[in-house]
Amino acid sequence: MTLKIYGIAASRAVRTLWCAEELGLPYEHIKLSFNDPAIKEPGFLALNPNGAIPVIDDNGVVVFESLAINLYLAERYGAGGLGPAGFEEEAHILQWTFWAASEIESQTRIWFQHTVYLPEAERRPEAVAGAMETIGKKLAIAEQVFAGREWLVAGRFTVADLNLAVVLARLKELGGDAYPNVSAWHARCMARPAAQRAMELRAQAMRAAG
């Protein structure tokens, strides 16, 4: 069996496919849109209950949560290079991921959705300007960070460097020129084969949406 990854790119299984694309693993990409009336039909909630995208489906290895579905898929099929080499790179890919997912993307979260995707009428400026505030905060602890090192964890990229770009696939606008270590270590990470790869998919789902 292949690796089956669901959910179009124009959505966080665009995470996904990055991951897939730098380990070289062949998958099947189902094309299911966040709002796909058969994500909510008994076959797809059997394998997310929450009835989103991404999750993939590993010869019977279920996982949903898109950075969690990396984590497992560096770990499995990357270990020592995209995935940990041991118990001490095993936490500190965790430590930068959570990070990742509890410091930033909840904020990025309030972010688009009061610049975006709720009708202007529901937008809240205030919101806005609060997890902007927060964001900051947070890309000045990882500036300090870039200032020493190119990657996060053991001196190469590795799934948190991925993890954490992703969540900041939005880096321009949230301030990130403020930052210039933080800007160039997105850039190398964006600029990788893999991402461009993937990218590449997200474009193209994009432009078929219309």
Ligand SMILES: N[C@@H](CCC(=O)N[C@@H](CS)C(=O)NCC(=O)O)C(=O)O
Given for the second form:
Amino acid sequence: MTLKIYGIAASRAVRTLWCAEELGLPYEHIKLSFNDPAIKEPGFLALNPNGAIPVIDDNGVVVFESLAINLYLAERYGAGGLGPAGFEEEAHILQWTFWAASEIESQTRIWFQHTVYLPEAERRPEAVAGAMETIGKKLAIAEQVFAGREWLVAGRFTVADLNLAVVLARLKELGGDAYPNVSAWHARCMARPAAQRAMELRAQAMRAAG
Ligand SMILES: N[C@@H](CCC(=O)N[C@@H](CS)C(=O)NCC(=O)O)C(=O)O
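Switch over from the form predicted on its own to the form predicted together with the named molecule, please.
And the full complex, kicking off with our chain again.
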């Protein structure tokens, strides 16, 4: 049985697709949308009780949360490459992934809601300003990190880079131009053939959605 990836590419499922492409894994892509009522039904909720995408079923190993899925796939199928070789690398991969999720994605979510997602009348400029200020502080930290190295962990592209790069998918809109080292690292990540394939799947999904 192949890995099953649930979730259209025009969603956080693109993160999982990129990871699977990096690892060269065969997979079945079940293109459920985030607004498909099926993801709130018992059959899907048995896979992800949050009623959200992505979720994977890897021969019975069911995992939700996009960044956790990537950590799992990289460790299982990419040890010493995309995934960690040993506990020290693993610790640093977890460190940067948790940093991306807790310190940055918490803020990009606010930014997105108040610039794109909510109806205009409900958008609060002060929420955007607060999120941008925090994101700026975090990007300044990353700027220092990438002054001395090309990749986050172990001198090679790992799932830590992938996870942070996807959380910073809208780097330019988040003021990324002020951080040239971060921007150069992000461009290196996005230029990878697997990233390009995942972005093409995303573009196709967006075209299909109109
Ligand atoms: N933290 C979760 C967020 C999952 C999530 O919110 N997914 C969106 C699509 S990007 C979704 O399915 N939304 C539908 C809903 O929550 O009703 C992850 O990273 O996987």
